[in-house]
Amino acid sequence: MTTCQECKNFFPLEEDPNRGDCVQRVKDPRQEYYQAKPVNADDDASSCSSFQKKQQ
């Protein structure tokens, strides 16, 4: 099982590394911006369409 913690879009919180944000860059016709969604590091990411394995 892949987890959110293994994704390059996961950024852990300083006060609790078991929680963090899934940060995505979004483009629309007028601008580009970032969206952040709170997730747990242990959440199952096997069905996530934006999962990208971290480079070691």
Contents of the next structure:
Amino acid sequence: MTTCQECKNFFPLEEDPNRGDCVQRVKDPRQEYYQAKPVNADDDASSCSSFQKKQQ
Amino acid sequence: MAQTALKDTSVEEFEKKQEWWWAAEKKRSGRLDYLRKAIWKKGAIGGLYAPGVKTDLEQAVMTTNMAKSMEGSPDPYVIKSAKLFAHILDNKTIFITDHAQLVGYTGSLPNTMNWNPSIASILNAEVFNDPNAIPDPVDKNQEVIQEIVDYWAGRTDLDRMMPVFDMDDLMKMLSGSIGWGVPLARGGYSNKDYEYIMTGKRAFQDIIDELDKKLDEIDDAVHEPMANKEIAVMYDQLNNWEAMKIALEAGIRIARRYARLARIIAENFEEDPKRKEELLKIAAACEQVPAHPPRNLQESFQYDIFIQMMSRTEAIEGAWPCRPDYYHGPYYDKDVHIDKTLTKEEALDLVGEFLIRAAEVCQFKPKFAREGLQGIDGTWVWTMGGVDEKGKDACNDLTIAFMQAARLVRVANPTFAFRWHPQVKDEVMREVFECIRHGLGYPSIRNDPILISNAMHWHGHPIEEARLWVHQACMSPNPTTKHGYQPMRMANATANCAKIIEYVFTSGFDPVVNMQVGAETPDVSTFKDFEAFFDAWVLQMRTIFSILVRSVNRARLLAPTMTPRPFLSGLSERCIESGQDTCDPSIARGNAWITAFTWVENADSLAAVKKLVFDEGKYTLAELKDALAKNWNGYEDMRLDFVKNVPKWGNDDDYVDSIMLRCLDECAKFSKELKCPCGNNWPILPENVSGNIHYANIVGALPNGRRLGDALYDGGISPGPGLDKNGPTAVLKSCGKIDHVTQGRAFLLNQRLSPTQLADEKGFQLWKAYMRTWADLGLDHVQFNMVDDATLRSAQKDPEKYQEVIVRVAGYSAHFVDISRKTQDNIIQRTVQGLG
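With the form predicted on its own in hand, show me what the form predicted together with its partner chain looks like.
Let's see the whole complex now, leading with the same chain.
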């Protein structure tokens, strides 16, 4: 199973690497921004359309 | 406008043509221009949300899942409420917009409207039934919404409270005929104890430390070898303090989440060194506040935004009581004048962005609220100017910066209300005037000495506290002090006052909602003289006001246990001290008022009845009753007689003005008999927001010649549109006959002035002379539209070209293209007053 921690958008918390943020660049019709959503490192990312494999 | 035309035309040319919106676009910084255009317009247009603006399902789903998970928990309700609040702050999606220096939003994404499904099932049903606002894919999300709606049915605040209300009152109130809104502590207008939290003396961590001490002390106390009444109540204190702590700690955590995001962007994505530096400043600000007091202007604004955002996570807020120049002013002074860490231009960018952050705030609102507040999400009426607690002029350089920033970003919400007093310097008045002259419709002008006296008269606030007042909604002054601030004004004590006179003719039966709502006064045709007629009017007034006030009083008593607000309580000295909820009436002075929508029709209608029926005997009450029941159909000549041949309010005519005063006297007398749970009074406050349009199809024909469906008068004491024939001084003189201290809480007056006449220095002098008369006559409020008919008519014909034209609707401003045609016409019909 592909998990969030394998994605380059995943930024783990220093105090708890099992949790982190999925940070993405978004462009909507009026503005551009970065968004962050809390996720678990082992959350299933296999159907995530934003998944980008982290370079080792 | 095409970009080339915008580029080729100079600021001066635009200003000469009074196309202030294009001039502003050219004058503001690149950052402000980007951020201003980045706003998703959230105010409803004709009751509908704009395309692309969507209901936020993320928080609704989170709220529901968390509520489900806590069902079996033994936690007291207040602790569960705090945990729910914390869960949302810990898990919601956050974002940082490009070029932004301030962060924080009520929804998860910029185009979303926060939806809290735990407050009212009637709101949840509206979310389900508004497919335009449901995010894609609509079908799938409608299923998600259905699940949420089903879960909360019977569990929301309103659902739980309704069974313990007087059902008869509730039915009348919810019929929509006489009231507006619902009596809920998590749905209305929250003032805050700004003297406790915004003076730089403490912030969240200091309060948490204080709470820890309290919790330790009480934990010891309840385990002493003793048992008595004092100990019995300590368990409630324990729970309340614990809940406040949970909420404040969550507030610090979400700020740290923003700090982390800013650092991630700076360190991983951003290549521009200047922007990188800005992001690190954002991170530093969010690490500092709200945990600790702000150190500079950016942090002070950020602190305020966080507090407002969190308050809107806990409740639906319809207003934004605050005094930003007063509380942020010292930081402006420090940064710009003392430390010189900010240039005036940089500070102006921050001030403009602060306005933009507020302009984009939105929570999903029911349709009656959207119709009553066309074009805006709520009445963000920010208080400016005024005096300090010692009575000295409190205007500062930030007051001026706010006026200048408002002209650059030209948002319709927030608006300003300026506390005028005799010490205000000319330089400040000029800035205020420039905002009005640029067609913003704000600031409204408030008479500070009158309103300070008013706050003391009605609610017994000591003078030092009364001087620290802010607008709790559009109009009502409320101190920001320990016992003075009112945590929640429940909007349903908003009376559709035209029903008072209407019910005299129907013996209290409402033909629109088909139920007995008012008092069963005798058949109107049996009244032999005006006194009997007026007595019936008084009884209808007392009946309507009582129904609305009883509901609020009941809700206010239930609020501390049934709908607690741990976050808001955590910002309040009296709650930290006592361990009681912010809504507990036993620790507050109270600031209740009845908003009197559609008020002036009563004076004009009573004058018409007195003159044409009783004085001249031209018609009988039976004829008039029939004419009104038939909506004047078949009675057009008679109707015109009632319109044209009767004195109208606003012309300095004692015949009708004395009736207005008599009505207000009756209300003031009753206001002292009505009591809120704090033991204080219920004065009336005539104003309308867009209620004059919302109620057009709910109020039947009236004796002033109005037909069912016609717009009602626009202001609280404004003359009917076009009915003030004797010039601006006559309007002021009529309004000046009212005692603005003892006859009510405040009185809204709309006036239209000519932008051509007031174009230059001479115009400023004319306006100042007008304002002197206004002050001398003791009025408490006035606000102006200064956009000419030609522009407004062009905007009706070609709305795309006039997207940025702003008008004053009633207690708020809106973009002209965002309000209904009927409201637009109503504004154009208002008399343009020539001064001098």
